[in-house]
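To begin, one chain is listed below as structure tokens, in the form predicted on its own.
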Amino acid sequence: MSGFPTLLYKELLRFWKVGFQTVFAPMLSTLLYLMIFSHVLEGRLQVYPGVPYTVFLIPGLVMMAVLQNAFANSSSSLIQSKISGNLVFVLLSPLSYREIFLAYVLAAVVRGLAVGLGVYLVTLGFFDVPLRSFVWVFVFALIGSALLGALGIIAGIWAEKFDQLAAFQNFVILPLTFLSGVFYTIHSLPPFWQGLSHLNPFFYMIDGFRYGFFSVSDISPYASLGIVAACFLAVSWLTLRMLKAGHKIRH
């Protein structure tokens, strides 16, 4: 098992060495979202009784940062390794495909949680954000970042160029994230769009994560956890199959 911690250390070091780009830049962009939306909508909209809109918005933005950065970490690492040609050194090492999967996913989880925690800590200096259940917050952040880390591996394996990876992120990840209830509750939508939102797995991650802060959610957090866990298992199974088969990474 000495290869697994080595690969994990390499993946952690890869994003930490450029922390201004991989950690602090996403934190800044997320805080800019918060500043703009809170300035425009604060005092004009209240989603939950007694909860200001800005406070409602913070957990959604934190989770959005967690998910997007977890995906970006594993996907960018794989595509860079494929294009530069150094992926062969990982494939030639005595590492099983399960160890490779775990190293990439765990590194993605660490980056996602680091960015999300940074955003949350900065907002605490300006807003009083309640935290009713740390367990729910941590569980959804952990499984959500792991799910996006595994999805990032799939995208990195599938993509052969940076523009293909950018297309996957811009046309799949970004719309699913923005239409998941980060900026609103789905009860404010017409019935058709409410039903469509229930087909978005990102909605359950955001809703369950927000439940840990306010003890209020659009659906039961247990149902959300079950759906997110099922999605994680399905995506992990597909990722492991692709790694085992060497799809687009073994020539």
Second form
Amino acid sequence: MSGFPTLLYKELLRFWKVGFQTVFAPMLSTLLYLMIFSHVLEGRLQVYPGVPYTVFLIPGLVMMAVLQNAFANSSSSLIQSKISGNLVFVLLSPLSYREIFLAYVLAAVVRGLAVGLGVYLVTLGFFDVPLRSFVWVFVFALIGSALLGALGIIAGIWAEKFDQLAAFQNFVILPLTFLSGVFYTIHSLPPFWQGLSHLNPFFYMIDGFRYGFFSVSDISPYASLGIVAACFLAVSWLTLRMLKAGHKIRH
Amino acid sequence: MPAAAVLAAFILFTSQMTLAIEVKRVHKRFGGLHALGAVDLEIGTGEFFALLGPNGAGKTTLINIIAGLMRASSGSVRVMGYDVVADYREARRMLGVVPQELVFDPFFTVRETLAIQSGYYGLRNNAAWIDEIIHHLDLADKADANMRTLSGGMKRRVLVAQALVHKPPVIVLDEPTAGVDVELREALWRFIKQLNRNGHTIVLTTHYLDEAEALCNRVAMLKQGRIVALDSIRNLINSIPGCSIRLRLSPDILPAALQSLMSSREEGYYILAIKEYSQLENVMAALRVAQAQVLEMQVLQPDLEEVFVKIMGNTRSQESASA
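Show the other one: the form predicted together with the partner chain, since we just had the form predicted on its own.
Next comes the full complex, and the chain you just saw is listed first.
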């Protein structure tokens, strides 16, 4: 029998045991964003016709929470295991590099979706958020979190210290999510910034995810899906190559 | 000959043929550093084997290559006949490794740690064996305690338990008794000896040469990434001729006739080196002539430590001669 289900179980148990920090704390911070931005900007911005700003903001914030937590899960688990040395227990086992990849990515997806679902359910108590297509919402949440989970593996393998991982998170992941249209539609930006936004893969994840709620998006959800899926495949290929070569983990 | 007897003879033959560990021409380079150079090593099934050498000799590097934690720059390694790269799944199932560092996952209890480790090997209904290991390693009181709360000695026991969850035929222990108190050290060795009696091959590294001498059948000595000695402990010790005599005399003066034999002086004692036991008679005669009274006398056999010091020293002088 394969060791994959156990590694997945261990990765899920790891974040669930500290669920207050890994699930509830990010839910709270996302809801604080919602409270502050909706208080300041509600009524001042018209994004989509007939959609209040707060309702527009909710799917963006939910997806932001999904993506950031998926990344945080795989990256922090790997770097903790690397620095404390207990990654050796996985490396000594007959688990293949594909099984290791799959377990870390799936655990990242589960945490991302758990935080995102939590935020969404809480907001439902206060706002009337339409859900036009569950399939689009689910597909973008799934692929987006898997992409960030894989990216988290790369960051976890690459970083040798916690501050290097924090740098990756603060200088790459955070700007890309904040500048992806979570808080605004890119049509409101000057042409230069609009063009730049199109180079940001996070924009397509947020835009496609939001399409599932409102059936309105900045670009076609099919185009977004194609770009996000291509990014996922490219990042997965790179991650698998790093794991297969044992880059920084099997010397 | 009945078929069953033929089969039993075949199994016996093949088990004797299979090497527990086979290292062939292994090199490992870290940039400009040649950490292992053309290491060849064969360890048979059922052996109790020690890898000895000073710090930085390459012991842990060799173990890491055997365990698949590092990749050799060239050469090959097999565990129970399985190549550690090409057949890594089978090779890793055959091997249990106790790492040198006290590593643990702070999220889990002892029992969870062992169940998870067992699951990595695809063994999911392994509670009976896990209970048995917990019992043998005296971990029962701490089975449901978080790993963080355990003392260093207890963490070391859990590391041993983790290496055994999948019942590997070959067990590698990298400095298992470093920083461990005497009581635990003895308990640990009792358990490891029991495993060896049950047919497990044991490979260990240790800085305590008396431990290696008491436990192992064969040793390899590594120096600067090369094997400089590989033999049974008996043969290695026999390679040093003669023995030492430790004397306490009254008056505390060594007769002039024996000065040439003195190898060292300890507080109140003279250590004399003799090449053959027959020289003992000459020593006694010289003492009688000098009217020296023997207060204490011990005949010291060479031990592994002496062999180790001699071999490491010899290779050093050879190196300086060839430099």
